[in-house]
Every structure is written in C-alpha cells, then in structure tokens.
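Just one chain is shown here, as structure tokens, and it is the form predicted in complex with the named molecule.
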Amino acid sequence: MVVEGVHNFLSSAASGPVVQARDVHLGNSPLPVPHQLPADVRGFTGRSGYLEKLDALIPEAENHGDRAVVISAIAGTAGVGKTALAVHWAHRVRDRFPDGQLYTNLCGYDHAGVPADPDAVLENFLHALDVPAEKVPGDLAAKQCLYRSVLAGRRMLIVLDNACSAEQIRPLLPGEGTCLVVVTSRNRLSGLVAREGAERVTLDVLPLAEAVELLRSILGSDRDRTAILESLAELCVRLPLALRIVAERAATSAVPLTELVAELTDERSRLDALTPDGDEDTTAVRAVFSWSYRALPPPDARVFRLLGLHPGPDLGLHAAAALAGVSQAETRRRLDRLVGAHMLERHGRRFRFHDLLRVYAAERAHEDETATERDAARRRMLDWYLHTASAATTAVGHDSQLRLEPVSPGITPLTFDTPGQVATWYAAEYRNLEATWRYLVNQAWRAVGGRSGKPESCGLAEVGAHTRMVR
C-alpha cells in the first residue's frame, strides 16, 4: 500500500526539473536583510566569561576585509548551554552586524541520524538572500561560490548550530572575513580549529553560584533558600537543560522545594539501582527526565512519547496532531504544557526536542505504548505528510503519481491555492520530507527482505524539487 506508492513517488522524483549551474546575474537591487535568528532565551544566566571572549572576536572581524573569515567554535556536552550561549550573543551583538543574522540547525546529533545536508542549507541560505531559485546552481561548488560571491563585502553573522564535522561547516564559510561565523558542536572541531583557525570555546556545566542563580531566576529570590536550592542545582549536576526542567515543575508545583528534592534524590536512587554501573552524570539527567515525565498528566505524557516517533527534526501542530490523533485545539494546548515544563522547545509556531528529550521520548514511546498503538500513531503522521505532500506537487501543476490509501478518519491534510503557499510549506517540511521518505524505504526495504545495509538516501521528493522553480 503505501510502500508501492512511496515507490512511485521516488522513481518519479529522480526525473525531476534540475536546475543547472550558470552565469548568474544578481542585478542590482539592494539585498535584503535576513534576520534568521530563533528567539533570545528566556531568562539567560551567567556565562559572562564567555560572552566577553565571544565579544573579544568582533574588533577583529571589523578590520578584516582581506583576512580569513572569524570563526568561533563553541563545544560541550548535550544540554551544556551551546545554542543558549551562541543565540544569546548573537542577539546581544546583532547590531554590529548591518547587513543580517543568517541561522541554522545542522541536526549533528538528531536522533534521525540525518545531518542537514550542506547542500540543501546552501540553497536555503541562497534563497534568504533573495537569489532566485532558477538562478541557484544544481552543483555543490557552484552553489558555494555564488554563496561567497553574495556574501563578499558584507557584514553579516552566521551561526551554524549542532554541527556534527568540520566537514559540514566547510562548504557554509563565506569567503571573506567581513563575516563572524559561530559553529556549536558537540564535537571539539579540531580540523576547523587547526586549518581555519577557529577560536574554541569550550563550555563547562554551570558553576554552583551561577546554577542557583539560575533556578533563583525562575523560582524567585528568597535568599533563604540557598541550601536546598543548591542541593536541587547538585542533583541537576549543574547541567542547563536539566536545571530548567526541575526549576518548571518546582515553580508550577504546590509541593515544598525539600520534599521535590527527596522526591528527585529517590528518583536517582531507583535508576541507580537500575544501572548499577552507569555513569554518574547520565543518570542524573536520567533522574530529571523520568521525574518529570511522571509528573505530567497521562494526555500529555502520551503526546510527549508519541513525538518521539516523529523522523525530522522538528514539527508543527497539524502534524503533531496527526501523531497524536487528537484535535488540533486539544494537541495545542498539550504542547503548550509540555513546552511550559520545558521538556519540548517551541520556535515560532514549530515544535522541537532538546535532542537528548527526543532521545528519551522514543524510549518512552517503545516502553509505554504497544507496537499497535505506535504503527497507528506512524500510520496517521505518514498520512498526513503523504497526503499533503501529494496535494502540494498537485498544486504547483504535476502530477504526483502516489497512490495512496484513503487518509486515516480524523486527519486533515493541507489543501492549497497558490504555488507559493506551496514553497512555504516546503521551506518548512523538506527535512521532514527527507525523513519520511527515508523512513518508508527503509520499511520498504524490509518487506522485500533487505536486511543488513540500507538502500541509497533517496534526495529531495518530487515536491521539492518543482518548489524550487518556483519560490
């Protein structure tokens, strides 16, 4: 059923319009301005070191027409505060940057295990700067010069967040050092540190004053409580992440601070118990995840477990809706719980998990929820992103060739009128298109007994590749 149509649609997507690479003429109307930053975060604590070394690096990119591009490199573990501390600054710095603030997230560490590919962020970032889609070259090396060619002269900030390699980030360095790059990694970035010279940052867990602070910020500053505050920071082992996650549920609950902190300390002792030789830090964080999830009514627990079903990186309401399979209202106001425990991110109006959250969520899912309910929740959210995907390439004038199964009672997929609601949607739902479709190959592989190794990543769906004619 829908692995024959999915067939369908991939062979029809190798023929494809292509764009090829060509002379291009910008014109001279003036570029805009994209400000791609996601939203500052909500209550920034500390970190003043870092954000005066940060600020050490813009004197130097000011007068560096003719030098190597300024990058900075800001590495730690999942959860340290590396987004926080990189879009924060960059906030804080975005004046000295006239000519726009270009963003990212390279997905190094999904749990899809697909990086962005390098390419297809070329094209978008292309796209920001008001380059025509037929005039964006077809070909890596090309796209990466125009890229450089828009670039030249300019003042602008470009953050590259979560990369996974050096070799991720090389394609999206401007030419010239009138730009001030920040990557955040995981990884240490060595190769971009010793061949492009990269400033690394490395950022440690909060220190014990600036962790209390930092529940002091959310919980309100009774300066009596510093003890038990700093017992709940230990607990979080002064990780960021898990240091919001307890501060929200202590500022929502009506239980006193000293019996959360037992209950989190029992919390620990049961996982504990569990792993005895686990590591320490883990099961700390372990300890904050499952404390919270327990503690979120049943309705919302379950959609917190169901997007950890969700293939791409991030997600929007109808489609969290279509996992959920529950109204749009209903979904809405449970995120909006979640995202107030802050055990779910949102950005403008898109869902996503901290990636260590996601990676938890899909725990839960295969714990929590039988193999039927999980294949019915896939089933509704592959419906939806099937059945809108064929109506997009519908309505830019194609003909999808999917042959689909009716859609799922409940679930409404997006209708639309014009080509650019389409490119809209698109620029939106291509990485999640991606991991559908990888999605269904891989299970489309299986039924056919593929077993070890997995079929060729299957490139950008027909839907795309008509989008990009016409945004």
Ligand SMILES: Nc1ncnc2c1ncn2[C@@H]1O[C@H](COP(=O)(O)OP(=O)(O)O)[C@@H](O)[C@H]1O
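Output the form predicted alone next; the form predicted in complex with the named molecule has already been displayed.
If you are looking for partners or other molecules, they are not here, because only the chain is given.
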C-alpha cells in the first residue's frame, strides 16, 4: 500500500530526490506479484542463439548494483517473430524474477495506428503494483517517480512490446538495475542504444532447417514431405508469421501443399495466400506490413513503394535515386531510414527487399501512385541504366550503337575510365540489366530513351555481351 501523504510529496518529486521504496510501502506488507505475460507461443522452435544471448543478460542484471537497468531491444521486420521470442524467453526465465513480470503492448505498429501513451501505460503498471487509483498522480513526471520508487529493490522483468520509438519507452524504464527490461520494435531504437546502453538483438528470418521444423510442428512429422516443406519455407522467405499462416491453412482446411506452393509461386496471389482462412485480416502478412508502412514518414513511404517498381533483385544508390527522382544525398537518408525501420535490407553498398516485402512494395506503388507517376519513375530508372550502359560499352572499347536523347534532369549516370571499372559495375548489376531487359521485352516499351523503336534497340543486351568479356 502507499503511505498517506505520498501524493503531496510527489507533486514536487520531479525536481526533488528520488522517492525510496520505504517511503512508498507500509511496514512489511507484501506487494503483489504481477504475472502479466501473454500465453507462451505454441510450437515455438529454434532461435537457440537468440535465447542464449538473452539468457546472458540475466547475470548482468543481477550484478548491476547501482548501474543502469539492462535493456534488450529486439528489432526486426514485421512478422519475424519478435514478440514470440520475447514472450517465450520471458516464460523460460520468469522464475529468475520473483517479484513478477509486467507486460504491455505499446501498439507502435498496430492496425489502429495510434501508439500507446506512456502516461496511460504507467498508470496501468502502478495499478498492477497495487497503487490505489486515488494515489496515482496526474502528472507524467510524478507517475515516473512513483513507478521507480515502487520498483526500487525489486527483481522484476518488464516486457515492452511493439514500441515505436525510444521516446515512448523512456518513461517506462525503472531507475535501478535490479529489473530487466525487454523491448521489441520494428525500429532499430538507436537512441535507446546510445543513451540508455540498450543491448540490441536484431532478429532475422529463420534458417531453413528451423523454418521446416516450424512447419512440421504444425503439420506433423512426416519426413517424406521435407522437399515440399523446404519449398514452402523458401516461398514464405522463412518469415515465421507467413510460415504459421501457411501451415494453419494446410492443417485446418486440407489445402494440399502442392496447391499452396503453386499459390505462393505466383507473385500476384502470394500475399493473398498468406491470409488466414476465416480469420480477421489483422493477422495477414499484408496487414502487418501495412502497419509498418503507415508509420513511415510520407517521403520514406514514397521511396519504399517506388523501389517496388525495380525489376531486379537489388539496387544501388544511383538507381534508387533515379527511381525516386531526388538527389543521391536525400535518397541515402531515406534508404537509411527504411533500413532502420526494417522495411529494407542493406548488403554492403546494395539494398534489397525480402521477397514478400518486395511484392508488398509493388502493390503499394500500384495503389498509391498514379499510372503517370509510375511510368515517370520507370523512365527515370531506365534512363539511368541506358546512359550508364552506353558509357560502359564505350569504356570497354566498343562503339555503342545507342542513340540516346540527353539525360533527363536530375539523373546522374555513371562514367568509367577503365575496363576494370566496367567489370566491377557489371558484376554488381548484371542481374539487374538482365531483369530490366526482360521487363522491356515483356512490356513492349516504346519511346525508350526518347525515341520510338523495339525493345531490342535499348542496347542493354549489347553492353552485357561486351562487359562479360572483362568480368
């Protein structure tokens, strides 16, 4: 219980000393032990390395003394299993936290689109810690002070799920190192790492063997189906949410696995196939992607969807800038933010989507951009490839047959001084050149590069043939 008079004291607590636990509790009356964790995840498989990394944080928390609270920020893309990992691990170690576990969904990326207010979360936590409603201060700073006082000296595990920012989390952090906080987010939470010393755990998709084991845990243990389960796992890009949806569809509606493979192989129906039968749309892969998409600032969302128009497997900064129609410096900032939001992956100097996000980005481009805007973005991209390909052909000692109009304003094609530079460029881009060539043939583009003609006239095949000699 809370002593009489603490409310008056808290009115000035924000600028005064931290309230001690003895000021908050009456005598030896035991405080309640909250157990707020959601149910453990059925069929949780794998993730042993991540579980061990989280396990290693407990002794650190136990021995911190007066050091800052230990925080593990589990970041990763939508559907990768951040909440499942955090909740499963919390159940595994809850006995190490005898004073209880607090849990809240901060709704940072949620279908409602409204992140939880830290003030309201603090109030709920204080009620769970047996603070009467009439003793909860109205001021956020005073709530924080009381919250930290009640937690002082206690061994508690606090799970803050689905956070949108470090600012949303900071008011919910205890003041002593006897508690351990686990945060999940689709954001990298760099501010929390830099200022509070959070330990970042970035969650990736499942390894193939663990993805197959997850499917098998729901579908059964028939080892004769390993090959088709591996195909399903790869088509779901080994994303746990997608794997569970596919497995549940097969298990509950008797959809043959071969039929699911065929649905997932067709990109036009892939996200439709990853919608649970007879369930709310909020559990579909498309839906959870949409929550991350809506949380992006409009300029970043625009770059995200325009990247979905790129026909190749990855792209560099220059091609991305051409698609976006903005400067390279601005494009770099937006790409960095998309990587930070786990909507895009960086591999060295290249950027790429996992396949499901690429399909979703293309969907958003067709929904949120006009046909004119999509055509303009594609033409900027093709302009960049054509002029760069022409420069590459010339640099390897061949006369380019391309007769191109002047480059569009704002587009900066590459130039090459040596055949070796062309070889390096081609090694990074040849799959994109081939994909762009196929796109031109399939779409029968005209007026490419400012003139009419057949797709063959674009010259991408020409530069490919020449630069293969110097790869």
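Rigid core here is just the name for the largest C-alpha set that superposes within 1.5 Å across the two forms. These numbers come from a predicted model, not from an experiment. Numbering follows the first chain given and starts at 1.
Core-aligned CA deviation for residue 204 between these two forms: less than 2 Å. Annotation: Cα of residue 331 displaced by at least 2 Å between these two forms, core superposition. If you fit the rigid core between these two forms, you'll see the Cα of residue 413 move by 2 angstroms or more.
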